[in-house]
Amino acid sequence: MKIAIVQERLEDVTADALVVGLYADDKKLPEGLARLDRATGGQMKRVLVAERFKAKAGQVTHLHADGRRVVVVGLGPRAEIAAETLRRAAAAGVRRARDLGARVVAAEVLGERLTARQRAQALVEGALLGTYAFERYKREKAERVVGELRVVEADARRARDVADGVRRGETFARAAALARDLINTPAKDLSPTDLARTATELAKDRRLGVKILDRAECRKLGMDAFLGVAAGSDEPPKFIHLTYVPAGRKRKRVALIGKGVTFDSGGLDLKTADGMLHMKDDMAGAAAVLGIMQALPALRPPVEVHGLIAATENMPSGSAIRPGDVLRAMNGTTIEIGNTDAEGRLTLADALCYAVSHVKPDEIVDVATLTGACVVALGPLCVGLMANDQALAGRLLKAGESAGERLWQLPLVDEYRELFKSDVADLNNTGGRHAGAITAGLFLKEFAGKTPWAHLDIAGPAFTEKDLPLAPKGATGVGVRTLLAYLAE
């Protein structure tokens, strides 16, 4: 989808269809949709009261005006407008118009209470998160497209915020579908091998620093739990080292890791035929990671940045590690394996290890598809936040919500590392059955040492089973938002 901004009144606007907000308490129609009322002789109010439009967030309706589409969306309370409220109306208002054959799309910057930038934003990363579409492996493709979003602001003194706002939510949107397409990709064509060259050719396009360790020279920085999670496999692993640098001073150095695990089988402790089903999406940290990578170029935060993804499979086979097996992690640290389908933590922890003596950031994040134990707490809409770092978590939180995305923190209670004790190595890969969630968070937080680090669980909200506001069916690049709302400001 191609984005413009125009600056003329909506109603003048050349469209096949324009999309406008209506607030639930507004006593009479807004301006621009007050002129086109007028234009249609009345019309457009009438059809608003005989369909009983209320205007609640996400009501939408359509109607037809002045020889083109008018799609009206309901924007709630004005005093409740959110970034989020315009983002999910402004997917519904595209989606609606493109359902009804409109290839050129014209919307007025919705909403008010915000700045022009919020705005713009929220509209441009609304339209293109909601009208998303992964086609790759479909004979026939959709033929109802929106070839071209034409953002409306009539208002000369602010068209620079909102031209900023426009170009900020488009590299939002497109670093979250690189996200998607990575993750909606089968196992059988996006290998930890495929992955690498996805970093390196995303390094060319975009001048980031880019560094792939191949099993031997893992081997001589002593990565032996992430090796032996790849022993099972066939494909080689790969251990991927992106580095964005920013022009003059930087702020702080910031390591975001990414679980890369391009399948997950469960190894020898095998998964069910339906637990294996969706592990294609086990690399959505590292899938993440690449998106946020991806970005940072066009929005020039002024921090080093680091991104690091141990990419493997794992695969059950005669060279895979086996329950009561000791790997040592690249600090020294030994790790009995109670259960290889808990290796997500393993390839973690070397990743981390790297990160703190080869990287030397401020601060870590890793965001990984880590623990079945986070979806029963959280649900599938949440992601868990677990931090050694309150002001980090802090911070984060923030971020989230700035970016629509929910994040919820859950605590870090020692007296849990108690249960994944081992009786002949210094750590157990499995905490047991209780507070699943906390216990791989502990297990992290021993990698990551006195580094500020936060650890994000998107077990839950990586991949949806349903269509939601802003993803339909399908993997939905949960965390690269947030990250990238934390690092731009």
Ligand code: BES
Contents of the next structure:
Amino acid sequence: MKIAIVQERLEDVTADALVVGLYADDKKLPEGLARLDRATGGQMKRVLVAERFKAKAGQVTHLHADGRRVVVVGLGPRAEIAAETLRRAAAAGVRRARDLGARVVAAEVLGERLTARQRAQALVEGALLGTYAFERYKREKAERVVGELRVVEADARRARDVADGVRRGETFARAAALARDLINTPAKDLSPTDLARTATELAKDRRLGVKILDRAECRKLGMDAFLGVAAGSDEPPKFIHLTYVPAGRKRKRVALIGKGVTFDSGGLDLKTADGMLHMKDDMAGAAAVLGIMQALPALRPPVEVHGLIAATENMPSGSAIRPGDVLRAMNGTTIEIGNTDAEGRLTLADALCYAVSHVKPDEIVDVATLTGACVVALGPLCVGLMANDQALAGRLLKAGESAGERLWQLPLVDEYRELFKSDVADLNNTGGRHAGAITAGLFLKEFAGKTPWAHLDIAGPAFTEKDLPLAPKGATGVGVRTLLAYLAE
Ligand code: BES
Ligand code: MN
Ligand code: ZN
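The form predicted in complex with this ligand is what I want next, because the block you gave corresponds to the form predicted alone; please supply it.
After this comes the whole thing, all chains and molecules, with the earlier chain placed first.
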């Protein structure tokens, strides 16, 4: 979908469909709609009355006026308007226009109260995220697609803000779409080697720094926890290190770590069929990091960003690690394997060690489909946030709010560390049935040391089993927009 900005009045724009917003408490039609209404001899108003259109948030209706489709989307009460309402309204409106066969869709920068920039960003994010489709393996591709979105803003004084918002919305949404594509791709077609190749291509196109470490190089660094997970797979592991350096002054250096288990069978502690079904998504954290790195050269935040991914499969075989084995992480910590299915924290442990010793960042954020326990605790719509630094946690919560992604903080209760004590090693990689998301977080915390660090457990929202307002069934790309908002601030 191409995005253009047009400085015309809505009713003058050439398009197959117009998308317009309406507040629930508006007594009369807003200007643009009113003019359309007059042009059609009051037809518009009559249709809205006949349809009992109350303009509730998410409500959509359409009519034909002046040879065009007019899609009206409800924005809810004026006082409750938020960027997320606009994203969802734009998504629903553009989807309706698409389903009616429109190829060129014009949409006004919906709503008020928010800045023109926020509104434009929300509109574009909603339109792009809400019409995302993954068709790589389909013989028949969808025939109805929107080829162009014309963002309408008649007021010349707002032109710059709108242009900024449009650009940012496009950058955010395309980053999330890249993450979705990677996650939706089956593990057979997205091995650690494929992930590394994707990173290398990204770097070439966008002038990022890139370093790929193979098994031998990782062994030299002492990453035996990471390599232990890789031991059962025929696919060679890859450690990916991408770097974005801002052109001007940099305010800080941030390391982003993404869990990159391209398939999680559980290893010798094999998962059940149901539990394994979606485990191609166990690299959703890595995909988020790649999406973010892709976006940075366009977003240009004054922050040096390092994207780190310890990419591997977790497979059972004669060469796989066994329950009871002891692995030594890069910082010397020994880990007894209580369960080979708790592999994510092993790969992240070495990525954290690498970040601390080789990147020396001001802060670290990891993103990982880490625990089923987090899904039990927070369900499919909510990211679990844990951190050793409350200021960092606060900034991430705020970024999540502005991105419309739900984050909920869980406490890293220090006393729970005894749950993953080991009789033979420094730590055990499992902590039993209690507080599984938190014990996993506490395990990671051991490897962050004194560096401010936060952990996003995205096991729930990474993949959706039903269509959501901004994502069809499948990968959601959760984390991408929150972290981009965070870095942009
Ligand atoms: N990748 C899974 C976590 C997961 C579960 C993600 C469900 C998405 C949906 C992770 O590697 C895992 O298997 N965790 C185990 C840990 C346990 C063995 C301590 C879990 O949560 O069951
Ligand atoms: Mn697992
Ligand atoms: Zn896993």
